[in-house]
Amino acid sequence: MEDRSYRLYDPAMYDFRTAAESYWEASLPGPERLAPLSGSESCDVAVIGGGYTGLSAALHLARDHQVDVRVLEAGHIGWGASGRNGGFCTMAPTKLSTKDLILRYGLEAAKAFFDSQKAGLELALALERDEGIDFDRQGEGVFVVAHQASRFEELETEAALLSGQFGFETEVLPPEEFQRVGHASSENFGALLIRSGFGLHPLKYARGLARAALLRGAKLHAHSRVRDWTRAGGRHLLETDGGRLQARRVLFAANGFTPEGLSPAFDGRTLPVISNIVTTRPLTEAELADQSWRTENPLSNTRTLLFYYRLLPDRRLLFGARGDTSGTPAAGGRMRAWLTRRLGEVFPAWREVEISHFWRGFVCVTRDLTPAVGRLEEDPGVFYGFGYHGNGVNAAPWTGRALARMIAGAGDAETELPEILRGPAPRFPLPALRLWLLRSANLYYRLVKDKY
């Protein structure tokens, strides 16, 4: 079969046969055995992508609307970003500041957007309770740490907006106060505490969604990469290496792993950005005390190419950052060494602590820096949800539920979708040059804006 799709990065980033060498994968038994699609099958709704968006949509379609739904995943369930991320169930899925969101869309639209993200947190807690998904919830809120003294004022402005306009509970902590409740580091110039969100085990969450969807009647097919997508007789035909699936409607939910060339409607609309993570061996109580570590909350800092980090339940430090624009194995080795060095510079007491795991995956960025959720105007039977900008743990399951309601025609689901999320992401100009644009931006941020 001719493969009509192609991808931007090195093939090493798309080896669907091999699990990521992540702490999450190593901490769990192997993935559940789910049969690949074989032969000719049919369903009402086909979902391309077995991550949070697709699994949540399948669960809610089967459970709440009794829709015949099948999920096609290129790797094993949770193979992509849903099983590789840092486990930050936090807000919000945009690279725009709160101030810029208001300037671009208006205050009421921004409020609807943040309300949807609050609902995403509530959904995660409801799924934990109602579907029995144990995802190792940890912490109560999230810290944003000023990495330079000049960035502390920005945190004060952000806190005032979040609390004054959107009803979040926030607290701004000068450096010495943050050290008493958070940690010491070479880049502690104060912090903002947002008392919404928590950490979790992302692969446990993905597998829990999958089990819930199966129990409710959805069918899931692992190792079933869609290589061809056509229309015939009013139905969609999705072909994999082992089978063909006919469906009346399709949900496209591949996010950062969206293939180019599979559907012209989605070509050039996403920019996958590599994010890299290391974890240390478990730290002793004495070692934690060396950095005055006192929090279970997830943390990130104010760099544009941010550091994000958290202490895991077994006392390992997870430390991540954006970087690399090729995806080659050699570049991955360099990123591991760079992250290890930077971890030791930010937390000097841990400079010699061994690194246990390193892995990487994609964050999905759109041209307008906000998610894209909806249905195609030119083909109302095709739905989509992508572009979470590194905050898909919270946003993607909510999006899956919203899309399930839209597909099922429940109430006013389509018009109720917040304006900031609604509609297709604009295409990047000269999409073949997206990686060159990213390389230029990375160089500027590292050398000029973030200064490291």
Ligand SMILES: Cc1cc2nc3c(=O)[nH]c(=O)nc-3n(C[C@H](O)[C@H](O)[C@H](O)COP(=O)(O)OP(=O)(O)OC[C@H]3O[C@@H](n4cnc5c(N)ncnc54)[C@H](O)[C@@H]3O)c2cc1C
Contents of the next structure:
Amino acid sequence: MEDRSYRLYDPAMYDFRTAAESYWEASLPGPERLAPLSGSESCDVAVIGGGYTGLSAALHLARDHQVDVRVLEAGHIGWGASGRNGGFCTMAPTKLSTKDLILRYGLEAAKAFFDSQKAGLELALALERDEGIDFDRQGEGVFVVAHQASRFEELETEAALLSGQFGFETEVLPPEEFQRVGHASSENFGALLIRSGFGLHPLKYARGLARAALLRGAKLHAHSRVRDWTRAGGRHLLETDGGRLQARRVLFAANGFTPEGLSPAFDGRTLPVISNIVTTRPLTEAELADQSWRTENPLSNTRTLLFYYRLLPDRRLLFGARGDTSGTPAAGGRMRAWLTRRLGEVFPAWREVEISHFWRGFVCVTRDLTPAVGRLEEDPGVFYGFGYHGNGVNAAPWTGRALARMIAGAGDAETELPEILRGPAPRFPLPALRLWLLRSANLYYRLVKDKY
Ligand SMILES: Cc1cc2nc3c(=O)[nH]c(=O)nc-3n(C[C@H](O)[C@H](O)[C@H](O)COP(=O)(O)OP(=O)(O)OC[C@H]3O[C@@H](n4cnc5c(N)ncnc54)[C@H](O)[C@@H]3O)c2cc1C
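Rather than the form predicted alone that you just supplied, could I have the structure of the form predicted together with the ligand?
Then the entire complex follows, led off by the chain already shown.
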């Protein structure tokens, strides 16, 4: 079949047959075998993408609204960002600062946005409890660490806004206090503790959502990449290598792996950005003491292209950061070396500790730096949810549920959606030059703002 879609990065980033070489994949048995789509089938709602957005939508459509739903996933379930992220179930899915969110959208809209994120955390806990999804929850709250002395002040401003305007419990800790409850490092200039959020095993979460969706009657097809999407006689026709699926409505949930050319409605609206992760071998108690490590909470720092890290339940350090802009295996090798070196510079006592795993994937950025959720104006049978800016562990399952309610026509689901999330995100001007835009932005942040 002719493949009308194309991708921005090296093909190595889209090898749907091969699992990411992540610690998460290595820590679990192989994926459950789910039959690819075959022959001619039909359903009410077809979901493109088997990550948190698509799986949560399928679960809620089947469980709460008794809708006949099928998920088509190009790889195995959770193959994309959902099975390979850092497992920070935190806020918020935007690259705008809290101050800029208020300036652009107003205080009331920002409140509705943060309320939806609090609801996301409650949803994760409800799914853990009610659907029996064991995702190894860890920690209570998250730290943001000032990586330079000059960045401490912005943590105080952020804390005042988050607690004063949005009802979060926060605490600002000078360097020595943070070292007593967090860790020592060459980049500790104080920290902000937000007592919301936790760490989890992302692939267990994705597989748990899939299992719950199957139990409630949703049908899931792995290794079923949608290669063609047409519309005829009021129905959508999705074609994969092995089959054809007719559906009355479609939910597009491919996020950072969104193919260009599959649907003109979504072309040029996403900017996939590579994020890389390394994990160390398990650290001994003595090694942890060398860096005064005391926290189970996930942490990130104040760089725009941030470092994110956490100690995993088996005492490995997970350390993640931005990537390159080509996606070639050679560039991946260089990123692994760079990340290993930077880990050793931030935590000097662990400079020589072996790296056990390295992997990467796409986070999804939009032009207005906020998520894109809703229904297409030009085709009301098409729904979408993407663009979580590296913070989708909390936001994407919530979005999936919101979309399920919208698709099922429940209550005021469409008008209830916070304004900041609503709409398809503006197209990038000159979409073919997106990676050049990213290269320029990376250079600016590295040399001027973040000072790597
Ligand atoms: C390395 C890394 C670290 C991250 N760390 C964090 C973190 O710690 N905390 C956090 O909140 N967020 C993090 N994120 C982001 C988070 O993982 C995502 O926001 C979230 O998983 C998005 O879920 P999704 O279902 O929308 O997309 P995805 O999980 O990416 O799912 C989209 C799916 O669509 C499939 N697909 C694409 N094209 C087709 C097609 N044509 N046909 C069928 N299927 C198709 C893909 O195979 C993919 O599985 C990280 C992301 C990465 C890559």
